[in-house]
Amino acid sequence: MSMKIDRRALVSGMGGLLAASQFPTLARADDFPAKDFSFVVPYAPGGMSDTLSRLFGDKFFQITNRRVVNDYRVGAGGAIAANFFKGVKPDGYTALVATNSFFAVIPAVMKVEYDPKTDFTPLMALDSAMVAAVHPSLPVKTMQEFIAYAKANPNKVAYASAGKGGVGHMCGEWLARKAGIQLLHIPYNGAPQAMQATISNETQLVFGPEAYEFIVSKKLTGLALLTNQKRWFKLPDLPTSAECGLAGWAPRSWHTMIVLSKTPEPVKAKMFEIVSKILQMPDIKEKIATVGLMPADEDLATLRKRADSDIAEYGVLIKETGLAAK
């Protein structure tokens, strides 16, 4: 028996697979997710990009049934964990889980192998309180005085952060030039570690909402909350930097989960949908703000617009103090 052919219908259906087969992840963005996940944490276990990925590690399995596994890629001040990162499939199965220094600080400071404009896209922004502590041995009590003790003695004071190019680090830079004081600066393996060291007083100054619980037991003493806007609700008492007399934009710190641009535009969309959700729930609000983070309601749009005008602000302050890389 004779089969009669119809050679547009073939050529057809032999276009669609050719198509299937050259773009398998547009095909298959409706069925996201279709495996586990996996994050990227650039810091040491027990900081706040741990805790994050934990948090939104259980929460991705009760939304989608799948798992995700941490893989932590510790070093560098993030610099590590950001080169492996841009190497991996953009598919949305791998994210990293990082702050704003990896668009704005960084890049600057580090030779890197990603574009901070191009390469990376932010599905959410986390506010951080950054609140500048001292140890109690230091004998002052506010920002003001904690200034005058400084310019009376020149690199005396050492202040701790995460690792050289992060926002700590850009906030000791910050109050230097602003304040017209000389300050030491000690990089740490992540935060745990530099708020270790100001407690046990081997640095005296550190940034950072982990300060909350180290002031109310009086292990360390709040100087300001470091921005000019509204004071912290956890630390009502605790001045703003501007109303201490160093008025203007301060460094920000904002918390975040990263895919790669180039993952296809459904899959943003629908990791998007995800973080979203997750930020609505009524337990993961509670945790985010007792730990100090206030979460932006923002879309895709104006999260690549934040991250953008981040890349800007940071990149005067780094270019002034001499951290742009060679």
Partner chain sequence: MGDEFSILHGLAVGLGVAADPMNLLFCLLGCLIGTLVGVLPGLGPTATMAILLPLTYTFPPVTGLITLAGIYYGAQYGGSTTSILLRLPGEVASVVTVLDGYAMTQKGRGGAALTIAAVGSFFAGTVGTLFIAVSAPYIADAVLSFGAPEYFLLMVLGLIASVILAQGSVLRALAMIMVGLMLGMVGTDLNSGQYRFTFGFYELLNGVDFVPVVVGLFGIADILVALERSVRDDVMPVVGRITSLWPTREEARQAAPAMVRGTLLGMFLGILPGGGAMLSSFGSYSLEKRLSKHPEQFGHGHPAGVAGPEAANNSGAQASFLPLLTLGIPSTATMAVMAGAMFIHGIVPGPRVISSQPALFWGLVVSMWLGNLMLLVINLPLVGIWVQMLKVPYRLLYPIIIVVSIVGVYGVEYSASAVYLTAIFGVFGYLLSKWKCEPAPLVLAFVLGPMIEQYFRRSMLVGRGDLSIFVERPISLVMLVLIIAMMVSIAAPHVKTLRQKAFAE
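A quick note: this is a predicted structure, and the numbers were derived from the prediction, not measured. Here, rigid core means the biggest group of C-alpha atoms that superpose within 1.5 Å across both forms. Positions refer to the first chain, counted from 1. Compared with the form predicted together with the partner chain:
- Once both forms are fitted on their rigid core, the CA atom of residue 218 lies 2 Å or more apart between these two forms.
- Shown in the overlay between these two forms, fitted on the rigid core, is a CA shift at residue 115 smaller than 2 Å.
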Contents of the next structure:
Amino acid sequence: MSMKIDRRALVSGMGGLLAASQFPTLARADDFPAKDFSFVVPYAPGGMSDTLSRLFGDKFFQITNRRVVNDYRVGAGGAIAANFFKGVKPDGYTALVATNSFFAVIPAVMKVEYDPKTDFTPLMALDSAMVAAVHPSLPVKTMQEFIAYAKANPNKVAYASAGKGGVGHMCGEWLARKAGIQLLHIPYNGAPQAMQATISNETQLVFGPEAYEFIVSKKLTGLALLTNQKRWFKLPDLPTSAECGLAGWAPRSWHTMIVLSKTPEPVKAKMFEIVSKILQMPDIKEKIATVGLMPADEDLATLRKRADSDIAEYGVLIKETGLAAK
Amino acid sequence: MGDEFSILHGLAVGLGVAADPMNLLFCLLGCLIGTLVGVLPGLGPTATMAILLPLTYTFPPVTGLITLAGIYYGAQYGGSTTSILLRLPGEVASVVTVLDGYAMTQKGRGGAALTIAAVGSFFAGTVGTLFIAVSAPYIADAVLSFGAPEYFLLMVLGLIASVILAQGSVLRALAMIMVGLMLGMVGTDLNSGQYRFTFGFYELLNGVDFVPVVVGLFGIADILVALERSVRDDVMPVVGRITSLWPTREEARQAAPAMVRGTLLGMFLGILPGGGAMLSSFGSYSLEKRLSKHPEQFGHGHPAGVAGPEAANNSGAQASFLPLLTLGIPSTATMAVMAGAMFIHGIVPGPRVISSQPALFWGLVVSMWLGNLMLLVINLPLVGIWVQMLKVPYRLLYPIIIVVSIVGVYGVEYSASAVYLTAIFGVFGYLLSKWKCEPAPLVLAFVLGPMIEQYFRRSMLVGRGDLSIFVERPISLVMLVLIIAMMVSIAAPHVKTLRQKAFAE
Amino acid sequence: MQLSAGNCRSKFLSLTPSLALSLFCVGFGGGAIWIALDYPYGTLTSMGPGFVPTAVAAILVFLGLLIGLGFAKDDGAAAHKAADASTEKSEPEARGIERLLGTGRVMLFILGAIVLFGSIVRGLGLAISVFVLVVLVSYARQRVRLMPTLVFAMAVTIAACVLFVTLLGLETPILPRL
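The structure above corresponds to the form predicted on its own; please give the structure of the form predicted together with the partner chain next.
Every chain and every other molecule in the complex is listed next, the one we just looked at coming first.
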């Protein structure tokens, strides 16, 4: 009896010790932030990461009165920034402006020095609308009709992606598997080029938020929004893939901000609070909507689950398509 | 009739927007910054626009875009300056300007070359802007008739053109082209995801960057060669002298038709979103050399070799706005930054811009023309100032060149590896000059190589592995015939000499 | 003995650009083919990542051999005016070793300074890095005087910081981050 209690006490005591040794300087959140921030930007100036980093940087300054310095670590599709970020001090003053690729794709397709499950913690999620759209010359108006058409004409439908291993490629692979159809993948050098190929009927199918403009101007036909969550407010008539009978997880792309998981919990919570506050600002809301992103409004635990489910689901897709790191 | 009216109406609306004092001021500011970064090797307009993008967040959308566009075409004007005076190009386009522009400087005609470049750019800018205004609503669909096979053949044409612009041994030029193609293959293969020639460096996964290659092969290599000679001869090199700043009647006569042809060629290539704009300047150079009765004068300071490419470059730059404004497809990295800027201002670039944002579209178009006018006015007097650079003693000039180039190279992506690469390509350029090889064909092949491979493999995917895709499509067939004709005309004289040689032995 | 060795070397370096180029082409191309052996080759209509590199490298080796056999001399010897500025006109007699030392000095100071700049600019900031860069590259030439060089370097440093950071908005710290 007493043994049992003792053991329990011992275990919990050890747990506490362990926690204490992990966070030797138990930072108090009311001191935070006490100095300037640095955002690690993994892609070249002018891109979406850079833009988001600057938008958030401005607001961080408004809220905390601490400046944000951008630290550009460009290259290798983000792996350079991620590896660098793994080595920074886990004090919450350095954040990585990232996408879910940093969890689900980069560690699966190349050798990296971090474990996305244990090293990185996401602070927000801004979903890209992965719209599936086809060239209007195809005799289909809905996802169901498209699947029937592709079944009747195997290997006749080619889809364009922004690059091998990118979200667009994953969407195509996912759709082909989920619906049991054959699709030919043609990789392009960036999303605009993939869109161009599809509006000129070089390829017939494409995925991505950029399709919006072309759907509205009738140069493409929208089939579905790939998600098992809600519809996109910009195209309220477009059904989700789940509504089209393709239930469950669908490939997705979301922008996020990452802190190291070793960051003290109170600091993490404080960072999450700042980021959430920024996402509620009307001008930010408007800007984020213009660039085609949808804030997911999830708490830290849900964000963690979101990242983990992407790691699992993308992991399967990547393995099955033979893209995994050799 | 109705169309003409709407274009005139549009231009009137645009003039109203562009002539707003605030917009005029920022157009001028953009042009000045553009000229500055154009002159600096290394940091080009793309990087500058990306860096300055946040400053425009607070502007009204039109003003922001006018400023950025000003930087863009201002850099087109400024880009020729250091190429002509110091053999120091910063972009693909200016690599070609070096050939005859620097030769003119060596002959004391650097001022005239600068004037020709400025006037040629202005002419091309004016025609290009008008072209955008008139054709924007109609061009979108025409552009889409170019698919992977056509782009593949276009790039092959470009590669052949790079043989034409070589001056010495064709064999050496071909070797340089192959080296350039090899360098272009470094990085991740688009189709298979295979890493090629990366030697385990993360920094090389996206390929070798363009700026370090050019700055190394031209700028740094030149300094190495010049200093080596000065150490040996114990004299510092003299950079050059300048006679008149104005072109002679004869020079103007040679430059004028080249300017017109260059403008038209640049416009045609500029509207192709799959990478046509970058072909414009050296396409024009090859065209001029081919058409000229004295092709042997090219490379020795022929004014047409400056006027044609500079005009083509600028009209191509203007025309490359079209795919963005009518299709929403940015054709170059610079246009991608413009697209980003439009997004930030709540404008989605695409087919609906002209109808939903007429003030923005026409304001931008008219400001482009005003900007070109400002640039002409800025640049002509500047010619006199720029040539003073040649009076700076070389011992002071070369450290300045190194600082500006290297900080610029670093600033593009804040990357130390880009700086190291510049040093490596500096050594390589030094060796090339020892081996009597020219870097220009190498640079062009480096840029074209990856596209040629990608477009060919994409054609095969689109055609499901059938080579007949190249002859089944009319545009592609015409280009194929053109290519064969060009290859025959280049190869014929060499085959002849080879045969004579073989018979003689 | 020593002199003649230097002579030989200078001859090798300067008199046979064709041979040197040929060696480079064959070596570069051959190396590339060897590396590309690891990449799937595919066929013409369904290329793997190894197809184009192997083909291009093979052509390069072939061209290298042609150049080495002297085919490039005929049309290459006379021409080449543009690069004249960068090629030697008259080779001074002998002094091979001295010449090599001169070349070595230029290479060491210019390239060393650039590489050093790349490795310190992030940590030490723009000002110190540019200053060091200017001073070092200035020493690539002979008879450099220290004081004027330092003053000049100071001026260039200030100008570069104003130009790149103040005017063009480069996001790089001027002074070391503490």
